[in-house]
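In structure tokens, one chain follows: the form predicted on its own.
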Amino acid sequence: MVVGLSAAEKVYIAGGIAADIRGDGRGRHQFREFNIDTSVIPQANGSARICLGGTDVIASVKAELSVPPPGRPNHGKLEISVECSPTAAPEFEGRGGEELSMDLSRALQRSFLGGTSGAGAAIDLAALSIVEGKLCWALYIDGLVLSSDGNLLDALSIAMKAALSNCGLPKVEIIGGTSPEEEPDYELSGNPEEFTRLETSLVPVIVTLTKVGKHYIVDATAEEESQMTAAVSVAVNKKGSVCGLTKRGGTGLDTSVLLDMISVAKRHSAVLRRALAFAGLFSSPNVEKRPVSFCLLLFRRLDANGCRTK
């Protein structure tokens, strides 16, 4: 979001970050309070909505039966796209929204889709195969930005991870056409209780470090982002492996600074992922959910005190 600030406001933002007391009372490495709701779109196979401060995004997963991709007969398909609603911010109208949508889509694709062979994808694409070379599941993940107050990429990654965890694939029964010359004949179960959950433990969480002055912060607001010199978004999975890296801003970064930013992002992604799991976000729908912000605060304090939180 483009934010017009006075000289005094710019000094206030930079001074607060330098003093580790941001304008909303947070420290440099604290997230804003946020809420997540799942199953918000009944027509989708999985969906989630996250409100992170003034940032509001929705992610949905639509599953369709398809033909396996060329050269990968035992794989399914995974596609990601993002759209910024013109009502989310004035600059999203016209080309501005289209360019940001493309940038967000590319960053998420780098983090979730893996290589051209499917290796490193957030979802095991082989698990989406139904009949080798003939039939598979194609998952279409769509993100929608409803309002923007900074940190869109992180919010979208969390929403997409939650939507994939919420996704259920109907049971498919092959009743004929199994020979190489025949097209498969199948039936989809109409029983809402007969479905398969996706394995989402390796779906990454993205943490963005935004550099303002000599310091970098997590979960930057739109005003803070307007004062950044550079930002690095790091996608990290459960194993602590970096799945994707996106840099914004025209200022270069020393290698030592970049490595430190990646290290900080990995630490915060681990705390965030454990807090989301502890909140019951990735549990079955009948499991009682705990407030995400409370869980994030709890695990951040445990981590700061050197307690084991795995």
Second form
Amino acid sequence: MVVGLSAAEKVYIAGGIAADIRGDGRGRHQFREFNIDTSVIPQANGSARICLGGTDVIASVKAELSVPPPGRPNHGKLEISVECSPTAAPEFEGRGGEELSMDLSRALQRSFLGGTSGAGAAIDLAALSIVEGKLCWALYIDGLVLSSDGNLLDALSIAMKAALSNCGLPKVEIIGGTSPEEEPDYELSGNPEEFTRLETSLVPVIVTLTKVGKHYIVDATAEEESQMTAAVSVAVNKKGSVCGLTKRGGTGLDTSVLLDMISVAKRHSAVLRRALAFAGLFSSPNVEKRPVSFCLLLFRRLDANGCRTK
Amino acid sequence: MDFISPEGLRLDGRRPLELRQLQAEIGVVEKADGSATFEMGNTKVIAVVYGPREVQSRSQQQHDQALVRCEYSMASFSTGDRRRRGKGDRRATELSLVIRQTMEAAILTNLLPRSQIDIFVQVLQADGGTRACCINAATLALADAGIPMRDIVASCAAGYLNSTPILDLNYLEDSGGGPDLTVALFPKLDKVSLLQMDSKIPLDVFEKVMNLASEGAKAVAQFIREKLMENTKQLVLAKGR
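Return the form predicted in complex with its partner chain of this protein as a structure block, the form predicted on its own having already been given.
Zooming out: every chain and molecule, the one shown earlier first.
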């Protein structure tokens, strides 16, 4: 994103962050208010759209029947990709968005897919297996950036988590061919009431801390991101384990600062998860019937009480 | 395959001369100069306009009129089966060109010399009639950006299946093998600006289908005008005068 800022604006942004009151009135460790819609894409198995300030992203999960990956007969497949639409910025026209798309997809893959053996993946890959060595679910998670005003990675991770929670896999009935030499014979249930949900409690959320001057902030806007010296994106799951880390930006970070940032990110992820659970998004059993919209206005207050760091 | 039941209903329960439900929203992308989503049934498109602004590459600058550019893209999850489409595939290139030419005809380009207008259309859900839906969304986005236009452009598709002309085909009907005719017109001037058809039909049937598509486009135009009116009223209210 190209942000044209004058020298005075740059000083204003840096000064505001140093004084703990940013351009939009937030403190250094406050998120913007956000809004989540689920089931926005009827053709997908699960989908969610999140508007975080001026950032607007859609995540969809499509499930296809596939053959298990070689060497791991009792696992399913999980794939993540991100696309930046030119609607977000004219610079993304043609191949212009590819670099950023790749950067975001790689960061999300690092945090969601676990190791090459599938250990530590956001979704239990063994749960996606249907017939060992023959049939499994392949989940394709696609992110689309429609509008961009900073903090894309966090927004995408929240949208993907919500889309996975929203995802329903149709029931597969095996009617024959279970012996090793036969091809499996199956039937997909046409009943929309019959589906299984994914266990998504271990799906991480990503919190990006952006360092501007001496301080670091959460949920940076595009203007603030243009002034960053370094940024660390930390993916944290429910257990509080760090699932993925990405450091960006031109300058180096002290190890002590890095560890401090990770602990702050961890606290924020807990608040984020609580706020999402508070909205009932991940516990409600009837979210797939119609698009449900949650406005997380309370989030700010929760944040101010629970997670102020000095 | 029977596309129309003996009771005269289509696969999705519509009558042959019925449009799908239309929905539109203006001003959906904050940072853009103009933006809108347009839905025709399950087909959903978002269009965003950047400009008029400085021409990005000097060589393309025109001293007597604005440069209009368009890019069409499809989200990988927009179709029934997931597939990744490259940005430069033939269909996307052709559609970008079609939308650009249609919108260029409507924009008063001579009023905005040495400037550039970018139109980006992104298909979120494809269920037939994306061409028409993209043009309708682009019209709304251009109007939202305040770009001077001769008239709004409204578009609709029609086809001919089971010896019946039918309006606003969905994906199933679109792939039914009959002709698919897309019309875009200027409703006030009553002029056609885009006309595309594939397959073949006799001339007298063509006239019927063509008239049907034009009628559909006029109904869409009415809807677009109401939406713009509603939006303008809201802006007036917000301004407090």
